[in-house]
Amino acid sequence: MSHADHHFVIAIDGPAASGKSSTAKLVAERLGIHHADSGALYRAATLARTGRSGVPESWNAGSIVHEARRIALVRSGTSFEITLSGKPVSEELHEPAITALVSMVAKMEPVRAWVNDRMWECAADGPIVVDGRDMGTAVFPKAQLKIFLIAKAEERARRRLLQRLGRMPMEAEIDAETHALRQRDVKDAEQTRQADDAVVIDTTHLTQDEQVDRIVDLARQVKSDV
């Protein structure tokens, strides 16, 4: 494991669109500690590779890691802004083309190792909230608090569309997004693992504030005991 073990780590895992990143960011803000999003790094590595020649079917891990060297993490408040060749790329990370390819990229072990190294670097300076799909299992198995967020696929689809469209989605849109999320769940199954000692929170009927309150309360309880 890494040199960052001794710091207080809150690891939040869960399937796609379970609200990991947005919840983790708010938890970090409430606790006054930093937040690092592993999913954004996988997306950034995917984005970096799309800027070079070759169709996705020809990509290999070595070429992706090579292009990922242009990625930097810049502290911004309690978060880390991702830049590519010095340019902020937050908006580009969630383009449909990146979403379609990121699962393939995230399965490559050298890419996973590159992302894990960046996460350990983020955690090296102090307490942190990290989120992803294997933060509490493969990356920070000794995290003092592990959370696994779940929600019904239909609810995850509704939330994602509401964020993307800025309006209440229609039933047909929710159905299509639910199907896409279930397919994504299958692709990500190998990485989306629940740690044995994780606290499972079903957010299907919770507001985001309720999710954040619950995790912050757990964090304060656990931190007082460590």
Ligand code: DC
Second form
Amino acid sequence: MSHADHHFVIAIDGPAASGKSSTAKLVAERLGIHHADSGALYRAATLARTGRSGVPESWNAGSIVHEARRIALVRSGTSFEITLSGKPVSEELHEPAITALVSMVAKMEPVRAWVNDRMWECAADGPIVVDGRDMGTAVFPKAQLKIFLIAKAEERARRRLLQRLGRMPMEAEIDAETHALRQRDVKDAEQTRQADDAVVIDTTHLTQDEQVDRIVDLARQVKSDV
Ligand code: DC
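For comparison with the form predicted alone, produce the structure of the form predicted together with the ligand.
Zooming out: every chain and molecule, the one shown earlier first.
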């Protein structure tokens, strides 16, 4: 299986907290096609290795890929639920301890190859929305629609805090989160690539519904029967 043999693919890339995964999930639901989140797979590989011996500084790619064999993607509606040794782990994937380690894990080529294989397997089943950092470049360079989502760091921070705290964040909280997001942008910069043929959508002043509508409209322009 390679990226050359896949069905209709919408690739959504962008920096941390740009709303890729939630937007990709809603686009897939609207179109009635599958959605797979590559960032969640990097997080799952990190989680799988976390439960085993050794401090993170000693982790090598081989041991991470070995532990990642315990991960499965189980179809659930239009999404895939991630399980580790048969247990659903979606909640654990966003714990701060995983977020702190995942950039390091995602830089390892064998781990990237493992994630890419899983994404190609998901795409072999039928039309799909995929999201991450390099979906439209390295993984699905022939995707029929490529989107690159951007938003100002302060707005990404505000949205992330609103989701996490369940209330309007204060100025000082937004400043601290903006700083943390900028640091993550630097850590992930090498992996985050915008395809030359991607449609760039700046979501700073858009609602989630507006982003989803735009992508669904573009998808229907590219392929009228989705
Ligand atoms: O989008 P996210 O925060 O869940 O991504 C988790 C980590 O994985 C982050 O460090 C970026 C990295 N990643 C990547 O390198 N390539 C992808 N296609 C998706 C995520």
